[in-house]
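Next up: a single chain in structure tokens, the form predicted alone.
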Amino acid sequence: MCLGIPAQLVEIVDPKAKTAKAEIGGVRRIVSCALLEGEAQVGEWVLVHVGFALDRIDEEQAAETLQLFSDMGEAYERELAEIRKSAEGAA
């Protein structure tokens, strides 16, 4: 089983790559939108796992999701650092 997190598309990087750069927490990093349906949009929302962008979620369920993970405490606390510790590394 895979664990997808919210994020929202902020900025288009190469059309034609499909990549896309996706908030995570606060975090912006470079994801592929190619096993998504169609173009990729600033200000949708996808499920991120990693690094690709697997499906097209709307706001209301990204919210939802993320207080569920938020509810989780320090391991998702965790997971967060981790995803910051990664786009550190990225840059």
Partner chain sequence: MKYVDEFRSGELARALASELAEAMPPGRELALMEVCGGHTHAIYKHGLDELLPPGLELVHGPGCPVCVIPVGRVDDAVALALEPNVIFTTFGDMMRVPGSKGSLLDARSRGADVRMVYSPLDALELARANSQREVIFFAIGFETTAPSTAVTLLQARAQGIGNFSVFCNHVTIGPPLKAILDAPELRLDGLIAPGHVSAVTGSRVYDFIAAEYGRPVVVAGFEPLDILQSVLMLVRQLAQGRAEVENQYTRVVREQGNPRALEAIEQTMELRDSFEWRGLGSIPRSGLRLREEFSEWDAERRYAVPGVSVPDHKVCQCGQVLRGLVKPWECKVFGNACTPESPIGTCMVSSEGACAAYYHYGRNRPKRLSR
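Switch over from the form predicted alone to the form predicted together with its partner chain, please.
Here we give the lone chain, stripped of any partners or molecules.
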């Protein structure tokens, strides 16, 4: 449920009304930042749902999750390489 799209704030439109322009893949839309803690800043990544920035995206946490994936990927590649080697050795 609840389509949420990661987008970057590229312009503060009206600080009083808490609106900003958010961009993803070259598409821009004005979103409300009323649900964000504190002032919205240009450059921040947020999750957009029905025209609202639902929350900020934590860059560090995202990087951590990705690191975890790529560690797993490397381990998997190593394993594959070993299997290949031992198969060659057997042949």
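What we label the rigid core is the largest C-alpha set whose atoms superpose within 1.5 Å from one form to the other. Residue numbers count along the first chain shown, from 1. Computed from a prediction, not measured in an experiment: that's the story for all the values here.
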ask   = Does the distance between the two CA positions of residue 80 reach 2 Å or more between these two forms, the core being superposed?
value = yes
inquiry  = Does residue 55 shift between these two forms by 2 angstroms or more at the C-alpha, the core having been superposed?
reply    = no
query = So with the core overlaid, does the Cα of residue 27 end up 2 Å or more away between these two forms?
reply = no
